[in-house]
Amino acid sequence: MCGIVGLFLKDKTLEPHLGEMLAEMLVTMTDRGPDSAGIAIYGKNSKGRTKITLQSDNPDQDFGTLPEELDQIFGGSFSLKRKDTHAVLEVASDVVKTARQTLQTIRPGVRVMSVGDTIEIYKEVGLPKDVAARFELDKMQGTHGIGHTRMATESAVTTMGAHPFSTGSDQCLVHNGSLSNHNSLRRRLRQDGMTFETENDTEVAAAYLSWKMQHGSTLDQALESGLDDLDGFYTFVVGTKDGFGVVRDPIACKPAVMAETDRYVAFGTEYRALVNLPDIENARVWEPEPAHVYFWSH
């Protein structure tokens, strides 16, 4: 019983308020997931630069001199913006792979939350209101974002077990439900080169979509294929650089509601997550159909 929220902005004047709106939606879902929470925000990007969102249990030690050390190794310009236990490291896009390999060597305790031109992921153990406050979610700006409150059923309550999961550039996924074939699918994906950080079934779903897209599928096609290949009951909300998608399993036993106006598209596990959005009383509100892929992009 987890809580999912998502917000895709059509109206650019709302972009400075994205974090504020998402924070309120996320906190509303606390009773559906009080053990941990996380959000993915899609914001501005700098040409030729890529963001690597990092997490550390010892941020003072791990983040203090990291940009300078990387500058010495690569002879380039690295910048770091810290938020509590997380930090966003900006690197030249052509050195992302080698920078990640170097991080494993010089900062073995640091975990990569996401990589991409626009995505930043922040997630931690704790009540959603505390997680939102730690990362100052209400001050974040962007074009779209998704969030998750977790009540653990498949794996331990840890930072890495919290959602969203990101397994591809500017991609992430949050999930309410349970997959029954995640162990066999994880083995299959590992054989094809995919790597995993946890035993969480949601990470398998995220990796499956990334794997399909690496083999030429669009996100829509990957989600359609998932309806055949992913066994269980689930609602997925997926974030990409350009937008977000929603799909429910063919039985659709997990609750979900959507609202759309000419200014935004919103998703909530329950309608109460949407009630304070602007002009919600005039929105088109509906329950997503089972086994139907919805997607909005800029």
Second form
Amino acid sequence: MCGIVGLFLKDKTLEPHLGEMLAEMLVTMTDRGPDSAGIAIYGKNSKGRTKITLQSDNPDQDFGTLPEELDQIFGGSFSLKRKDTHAVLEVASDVVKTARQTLQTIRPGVRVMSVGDTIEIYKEVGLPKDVAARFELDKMQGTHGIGHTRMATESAVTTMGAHPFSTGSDQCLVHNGSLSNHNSLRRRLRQDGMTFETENDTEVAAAYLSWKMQHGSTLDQALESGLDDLDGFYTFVVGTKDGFGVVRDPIACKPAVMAETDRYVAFGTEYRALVNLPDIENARVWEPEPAHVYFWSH
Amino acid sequence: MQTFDLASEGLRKLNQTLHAQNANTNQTEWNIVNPKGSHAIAVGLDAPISVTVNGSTGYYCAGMNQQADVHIKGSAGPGVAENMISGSVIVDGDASQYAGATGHGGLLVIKGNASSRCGISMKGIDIVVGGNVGHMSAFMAQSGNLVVCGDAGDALGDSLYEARLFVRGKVKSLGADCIEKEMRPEHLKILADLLERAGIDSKPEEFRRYGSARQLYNFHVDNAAAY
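Now show the form predicted together with its partner chain, given that the preceding structure was the form predicted alone.
Complete assembly follows, chain above in first position.
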């Protein structure tokens, strides 16, 4: 099962309500994925600054004095905004790489959920309504966002097994379905230097896309290649800095509904997730074609 | 006319109320409001009643229908009118995958498009689609008629038995053992009747007919090595 929701705003006046709208959509998909939930939200971009979203099982201990410690090492410019088990660390863009290396040394238990100018990823185990409340999703603002509710089939119910998965700077992936060749593909990608945190099939798809893009593919080219290389059932939604994309496997068993008005483009695994969006009665509602890559961007 | 608000009264009560109707009921007209994409609306009906659903539905709307006429004033999620026995189901918008799957009888009309696997394993139902159908439509269809006024996707009629397929537009590809067949006067008559009953204004002469080559569904000794 699993549920996916996505919302891409065309009308700027809706941006303060993005989190609120997305939270409602996410909770509607609880029946499809009560194990865990996650969201990727694309918010404000501060010039010259990069956001690193972190997760820790011991957030008090790990996040308490983290910005001060990093400031001491790098000489200022770090800020940290904590949300439950997650925290968004803002750093000067030119020190992202070294800051991540330092983080690995001084906070080995901290996991990086996402890196980018605007993306923040939050995900945890639990009912979608509880996860949304813990991260105060309804208060979040932004231009677009993706949410996922998980019913695990391929691997354990853990924070790191929840979606979205980061695929690169300002990019993420969520998945409804199951991949059957993830073990062999993981082995191949490991040989080529990709690293994995879980036994999860979607993490392999995310790593596959990252790997393709490291080798010169654009995101849509990587998704096109995925149609040949990823075996199994999937509806993928990918988030990018400017928007989001949708692709379904050629058999297209996994449901997907899109809706578009002058004010937004919305994705839902089921139409139920979209029913309370503004003016949905007059939206163009359709089912995305199989094996076809769709993109919406600002 | 009985009006039922699904948002306030709930699905279980709706279906129990509709199941309580029998051949002698005086409550023959039902209007369901606030469907909001809910699943399993008006399933398992077995009475000569008319049910109008005011909005779009989720999975399995009007499944296992007998006798009732169900009209969805919106689009339908996966499995609309699945395993219909008799009566009719009309969808004003589009239908998601496997519309009319395994249906034994009755008429399913989809005024918009139907997505993949429309009429999969149909066993006597008549399905009329105003727009296009997706891939693998009429897969293993055994009997009945599938009429497509638009185009058909890949692998139409794969492993087909004796259902008749009529397509006005393009067929992206035919499935295994599905071939184009001659349109004879008796087929034009069937088609004209179905289009009229569906309220769709198309000329039967514009359609092509497809059916089974009958090479696949019997054991064929020459193919023994392939089994």
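Numbering follows the first chain given and starts at 1. For clarity, a rigid core is taken as the largest C-alpha set superposing within 1.5 Å between two forms. This is a predicted model, so every value here is computed, not measured.
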Taking the rigid core as reference, does the Cα of Gly193 move 2 Å or more between these two forms? yes
